[in-house]
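Next up: a single chain in structure tokens, the form predicted on its own.
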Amino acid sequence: MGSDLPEKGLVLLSSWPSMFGIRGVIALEEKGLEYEYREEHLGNKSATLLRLNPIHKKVPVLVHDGRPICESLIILQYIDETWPGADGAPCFLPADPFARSQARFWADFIDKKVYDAGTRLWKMKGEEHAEAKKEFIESMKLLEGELGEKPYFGGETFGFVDIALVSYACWFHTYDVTGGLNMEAELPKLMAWVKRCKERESVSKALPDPLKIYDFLLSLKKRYGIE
């Protein structure tokens, strides 16, 4: 794929504020895999990124032995299937086909509902902002209901849906501020789950400081002229 990439091994192209790229870091760390992390500046995307992901031109991209895998949930599944028992870690996805389908459903729900509403919280004003706030809380309450009394979404084991959602945790402060929310008060079980996940080294290592995320958003809004 090019002389700038090793022929063997793992390379993750990502950007530090990206919840999608954070998923890749958590998954690789959970499996105890050695990899090279390459930071991408999304305002000035590298020729390597554009070559590896010519369709979407986005991070993350996982390169395994010179071959690129794109889209974060697909990357999670690839890592899980390629290294199912790495470092003694359990699989991210359950063995039962129905349970596996449910995990994929909720991960898809997160990216379609939570990401969209969360983005509109800081982009929109007035009625559109109010609608985004309503949709965001409704989506998060559905996820909290799915979690229930379990320690993790898959039960006793940290897995696919946990990785898919906890990657957003560093953005929760930003959602609180821009949405006029108090997620700690409105979603106590989900916030307790976040704290539980952060006790894992893979998660604590991958998640950036929430205040740094908020500063990043302010610079992003300024760049795009969003008041």
Second form
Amino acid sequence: MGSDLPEKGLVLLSSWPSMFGIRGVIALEEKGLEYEYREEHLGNKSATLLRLNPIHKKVPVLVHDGRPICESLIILQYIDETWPGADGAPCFLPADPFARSQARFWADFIDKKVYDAGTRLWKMKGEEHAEAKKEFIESMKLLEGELGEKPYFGGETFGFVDIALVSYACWFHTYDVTGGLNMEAELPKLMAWVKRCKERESVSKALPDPLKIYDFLLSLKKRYGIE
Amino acid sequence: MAESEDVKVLGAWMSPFVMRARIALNLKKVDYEFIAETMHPKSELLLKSNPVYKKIPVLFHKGNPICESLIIVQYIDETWTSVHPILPADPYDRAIARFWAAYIDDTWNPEVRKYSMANTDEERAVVAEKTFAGVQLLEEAFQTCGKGGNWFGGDALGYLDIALGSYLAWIRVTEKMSGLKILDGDKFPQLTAWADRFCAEEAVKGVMPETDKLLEFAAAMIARMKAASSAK
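Let's see the other form, the form predicted together with its partner chain, since the form predicted on its own is already up.
So here's everything in the complex, that chain up top.
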């Protein structure tokens, strides 16, 4: 089987609405790395994707010099460790082991709680929907509390948890609509943080238009027959 | 021995996740105090130190709590750096080790656990098939990651060894309860040999539960869970 991947360099297989793929874009842009972006259509996954991620068959997959790395948070750490900060440029994860453990904890929390509750906001109805709404807001409030008065989750510098969460920002409008929420009103500090992050070129480049995300969801629901 | 810097592990003898923290500390030759968690009800200490999940293990170091077993293992590796590296040195090898540890926790183990709650032969057969498919993947991963060495970590016991090895007592219990041979020496020779090697390690021996004791505990736990689910 011929390889359609370059022998050297970076390729990111992703899907534009995927918050996990968006993380990869932000990380690569933050490091100023050259890479090829390949769009995957998740209803029709490429042979390359299935070969590179046979177990999960998911995006994103980062390919570096022909070798695949899967799972977005693992990709973030790989990028950070392979291209560490030089000339004073900070790394995504802080230097102190305890601070690192906290960053990993909250990034993991985001994927366990926010993703799950957020998905249930548009999938579920009735009691399950109410439950999802409660869990979603609770989780986001916990994160807002963790941010506190800091400009970023990473403190003075944009880092691991910032990338992990801001990738969801394009989905907030969708969560508002499907969840009957007003995140701007309920989570003012967090939404201010989103604005701050969007001032970074890497983030504004990576985040699609929230309205397009909502349209995407509508077409997804139609395709899978979800009311 | 590293000087005691007020290191504590809050946990319980039967938890594979707690075992991970203890194995890592043992590898680093760090003295620690083991605090047995009461569980039912959960202690004040647990609720205070892990308010988000309220789960064991919690590692305490210099008064700081660290939660989530794999995060704890990485913390231990990054804090005590002069002895026995746990994560591989190369970033790509690290990514692969992290990938398989996540696979074990998020995909494989949840499948294996379904066996005890399965009610029909059909359900059991599906779980068994998925379990074996996973073991096959891990047998292959052992060869890729281990690069000819005795461990997933190569020449020394590492992150992925800890991640999978901590489940071995529970795997043995599942084998006894189900009659399935999960670590079949004929089908999975590398993993089977590795499992024996892992359990014989000094850093592991004292914290690996005895299969019979765990079997008794598991039977009681499953009975409770089945009673609770049929009472709904």
